[in-house]
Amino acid sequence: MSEIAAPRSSSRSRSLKGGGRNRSGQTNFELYSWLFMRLSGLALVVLVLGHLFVNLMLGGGITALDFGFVAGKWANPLWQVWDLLMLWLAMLHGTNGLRTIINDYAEKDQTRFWLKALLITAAIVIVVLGTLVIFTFDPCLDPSSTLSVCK
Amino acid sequence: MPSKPAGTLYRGREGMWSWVAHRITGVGIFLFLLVHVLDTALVRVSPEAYNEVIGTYKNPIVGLLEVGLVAAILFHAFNGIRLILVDFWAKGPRYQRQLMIGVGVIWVVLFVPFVIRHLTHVFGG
């Protein structure tokens, strides 16, 4: 973007540099959201075409899904990672998805509001679950387990 | 009622039905992740309650439920990429027929296996 001076305009940057307002005053956000919608996109492809992969196509598929074989996975940090990052991306993508949804059709500006906080709230309480999960997961509840580390 | 607009490149054509299912291929699926962590939540919990509710997702019915899912996911994945094209790639407005079709031929590529798979596991072969 070139740096054209415009009457009134502060000499803050007005580049794509965070934080910045542009000339109309107004913040970058919706350009980083929609580069954010892009990037994320582009990674959850990966992500969750993987995800169905290993757990609906690989060996029994969905009837070979049970508490031994979330343990297994989670024995691995790459699967840890790739989870974390998955359930990040993918609540930061739909949140953002339905907060431009709920812009689109809410046309009154209580109702806005409350869609908005519902739908943030919603997410927060997902996000902060699914993290914890991830973290705080215990293979050993199971006391037939197999894996090394219950015995 | 108002007269359809002549000429129009967009209006009731496939670029405008392929932003509405994005769409509601989009809030599906997001509706499914706030349910799919909630049930993953469960491995906290105890293995008995969460084999009870995985178990719930082996059911014949529930099964076809998933097969919908990941046609959604299939769908909303390829043509977010085609957006992604149209966006950033100099040639991609122009080649927009293409890369639709390309959605549709990726689509049934991954889902015919997919569904093939999914469903002699759902219905025990």
Second form
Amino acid sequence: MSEIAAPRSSSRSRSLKGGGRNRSGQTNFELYSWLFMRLSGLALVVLVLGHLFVNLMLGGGITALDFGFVAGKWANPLWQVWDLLMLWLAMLHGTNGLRTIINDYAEKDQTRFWLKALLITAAIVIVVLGTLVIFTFDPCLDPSSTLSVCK
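Alt. form predicted on its own, vs. the form predicted in complex with the partner chain above:
Partners and other molecules have been left off, which leaves just the chain.
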């Protein structure tokens, strides 16, 4: 029976001593990254379930989700912040998970560098565009109507 090779592992010490640094002087970034994944995962469960409950149960079901529903919801700053937190946490959580996979399985340093550069660039673009949509959303620009809704 053949064994599956373990992913590339770090030779750095994992000691927690030294004020957040291990013996070789490196920071405990991976420890904080691991902790972030657990905490952001819990926060995302609450945010996503709350989002689904409000949109599907209180909002009249899937048939009620349209431009007007989103416009009404995003008129309230609470829902703007809620959706913004969901976007940022989901992107950071997913990016951090993919970063870990790249670190574990990309064997060449140059490959690892370019994969992480592409990942971070994509994450930044999506977070910036999503944030712009949430905060610059104008309900008066209904794309399905030739008439302005706010006149």
